[in-house]
Amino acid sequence: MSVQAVEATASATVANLGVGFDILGMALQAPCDVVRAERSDAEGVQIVAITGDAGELSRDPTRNTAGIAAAYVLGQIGAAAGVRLTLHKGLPLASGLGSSAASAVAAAVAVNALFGEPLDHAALLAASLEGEAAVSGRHADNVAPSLFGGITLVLGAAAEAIYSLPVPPNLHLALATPAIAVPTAHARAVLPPSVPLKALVHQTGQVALLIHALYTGDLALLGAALEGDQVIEPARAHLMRGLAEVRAAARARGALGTVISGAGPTLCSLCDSEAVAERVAEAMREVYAELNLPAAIRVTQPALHGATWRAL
């Protein structure tokens, strides 16, 4: 008997990892988006409900990343039946945690599973990117880690251009998401159109140092490399209220480095234990309280595995 309904879960991501603009991304254990997919006699994609978005997202499947990714999968497999989607947003919108990517990945995985998993992850990457492109542009630094898990080096939009990097086992993260939206398009609009040669040399050196730190498991070196960005962060810092204060407070409590997650405004601090991450999270909470700015604070770790699904 064929499966009539499935539920897929896709995780948040930290894109860029400071110096790796558009080429590095890391999947998180939490938060996550969840998509339920059910077979439908009607053709195409219907989005029957969205929760957790405060009513902000469109239920028009042609304007929603989950709907677009689902339709792409249906087209790839030539499905005769349609699907009904229910989307639960565990990720805050415009937060720098890959919200649109997680929805697209969860929908692609769910629809593929609903029809017996005829597509491999390479095809699901294409479907997820189709959804992501509608909101944030066709780049895979969020989609790839959410789909595949772990830390990924992204050198293109095809699966063969995605490389899995080592994840140090004692890597813990403290995240702060202040209640201000920073749309990806806005964050990209403030970037410099060109980069001086000296800055390019520095930036590529820091990316190389980061990769070396991952392979050697040197978290102190990794924290230093993360904060080595002299191109993207300086251009975006004015959009991230509290960045300097959070970085200083986090380091005082033991953080090894603090960076903007993706386009922001979420800030991510690297820690070498859960205890340190909890202390850093409390420091972040205190900073935003002093700034009178509500913020969601959480402690998590990298997700070693990608998006998952289960039959209902």
Ligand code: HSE
The other form holds:
Amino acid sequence: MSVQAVEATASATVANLGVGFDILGMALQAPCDVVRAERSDAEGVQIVAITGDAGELSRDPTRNTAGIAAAYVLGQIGAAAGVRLTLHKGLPLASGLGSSAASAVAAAVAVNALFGEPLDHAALLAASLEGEAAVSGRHADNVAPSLFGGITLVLGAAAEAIYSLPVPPNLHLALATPAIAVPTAHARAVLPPSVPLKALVHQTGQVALLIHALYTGDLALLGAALEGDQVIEPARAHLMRGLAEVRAAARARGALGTVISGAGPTLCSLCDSEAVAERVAEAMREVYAELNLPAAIRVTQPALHGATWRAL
Ligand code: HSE
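So that was the form predicted alone. Now I'd like the form predicted in complex with the named molecule, please.
All chains and molecules follow, beginning with the one already shown.
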């Protein structure tokens, strides 16, 4: 069945989870991007409006992650009709929360739904990645959890390379997004081109421990494992003002562990209850007030469901 207009919602994600650089990602319940798609007689993709971006994103569909993902879906479907998109950005831009991925996923899901869902999950992943790649590089650790939900192990761009991992039931998250610019390209450019064998052994051990912690639901172990990154965080830490202070304050209020979310600057503290997450959020506010650095603070939980859509 096809409809005239749909609205799709895709959530923010925390990529890497500390030690799992480019291979682990977790979907969040909030914030989310929303894409409304409607049929158009004009061919191709038009972006008619974007809200919530303070005018920063391009309305040119060939230069916008949502527009690129939507065009990819249209191409796969071989649709004669075009689509008009309206994008509402609930996610802050360049925040380390998978903003470009969420827009791409929401657009791909919306356009596919508009034409009766002819594409499967693998094709939607490819479409989303196409949009993401144009803006943030070709890595699926944000698009996969945003599309499928939960915590995902991402070993490639194909759907068979995505593994769903258990999400501990009590996990709550406190997130701080300070007002500092950390372009993903820059945060990737500072990384070492190779790592010593000793670091490789340590890093793989920490990833294995993290997976074990997820399967056993051992949150204390999870916190220890995700902070065990000796490769990526040390190279990026100088870009994340407040990291050491937030980590110490979060730990003092009961957080299990604190990591850079994706390429930053958002910091994410994992907590074993909502009450602890609220206390940690308060500690984050205090730290950034002390540093005189504006920061958006949120408390949320992992999202078990992936992107959703509804007919309008
Ligand atoms: N895994 C990526 C990184 C996420 O850390 O660079 C960025 O979106």
